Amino acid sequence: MNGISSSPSFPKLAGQYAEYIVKQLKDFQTGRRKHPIMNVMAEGLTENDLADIAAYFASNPTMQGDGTGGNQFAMDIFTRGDMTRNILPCQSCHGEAGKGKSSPAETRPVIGGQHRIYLREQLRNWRNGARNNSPNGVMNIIAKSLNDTEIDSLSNYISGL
């Protein structure tokens, strides 16, 4: 197995930044992020386990999209945002083609090539507050400004990157 989820409901983790994976697993451990399976699975992981799991996924080739998700609205939101609605450009945090950004201060995840269904679900979770573990709540702010049709368009676009 190369670290790529074949189920569209679960994230692809291949090539994801190790620091991001560790943060998410710790958020599952503490309950800051909730998922009935992941909270239990992360519960007993040690610091070494977290580092090993993250290193494994990070060492795989970064996920790639199939290039089929393009539409003008989504491309505009991804590259330019819409400041009239408090929507920052996705690429300002997630990098060109959604390949993420990492610095000593913060790691922004790879999202380009992620499963469309997973992206859609996460954006809806950010919007309704079921997920709230982004820095300064930025994803909640952005997602609250998107309707279902826009979330679907953006998910299709990002999954194709």
Second form
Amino acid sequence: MNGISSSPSFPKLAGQYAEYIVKQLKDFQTGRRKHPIMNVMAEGLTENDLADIAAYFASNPTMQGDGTGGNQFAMDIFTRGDMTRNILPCQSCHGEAGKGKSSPAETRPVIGGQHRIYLREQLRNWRNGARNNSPNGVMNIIAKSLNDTEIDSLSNYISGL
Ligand code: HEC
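Having seen the form predicted on its own, could you give me the form predicted in complex with ligand HEC?
Up next: the whole complex, starting with the chain shown before.
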């Protein structure tokens, strides 16, 4: 186990911020984030378990893509956004190459190098509201402006970073 999941529907956690992993596990515990397996898995975990699990994954070398997802459209959205459609640049929060940022106020997860399929599923779920645990609904607002083709392009691009 090195935090690189072999199933593309489950996220890589290698090098993910510990604070982000803890938050997600707590969201699975309370049902704020829904997933048939994760809600059950997270149920019995104590505060100490959460911290240990998160520290373990965070200590692995950060996930990285193979650089094959490049496309101009996604790169523009990622680096510059599209203010005419309420899309803030992904990079402004998720950092250069999607390496994320952590501050006491809020942690923006690592997304660069994440599985393409997982990314696509998250963006679709943010868009249709099935996932709604981001602070102030920010990811729901952003994803609502993206169509299927754009979600695919972004997922390809980001997974390659
Ligand atoms: C204003 C800040 C902000 C911007 C801009 C932003 N995000 Fe996010 N994003 C977040 C935060 C905060 C989270 C974590 C939400 C949570 O706590 O569950 C997140 C979560 C995600 C996740 C889920 C990651 C995971 O491992 O579960 C994906 C995928 C994602 N963002 C993609 C994008 C893409 C693509 C863009 C650009 C189109 C973007 N984000 C723009 C703040 C932002």
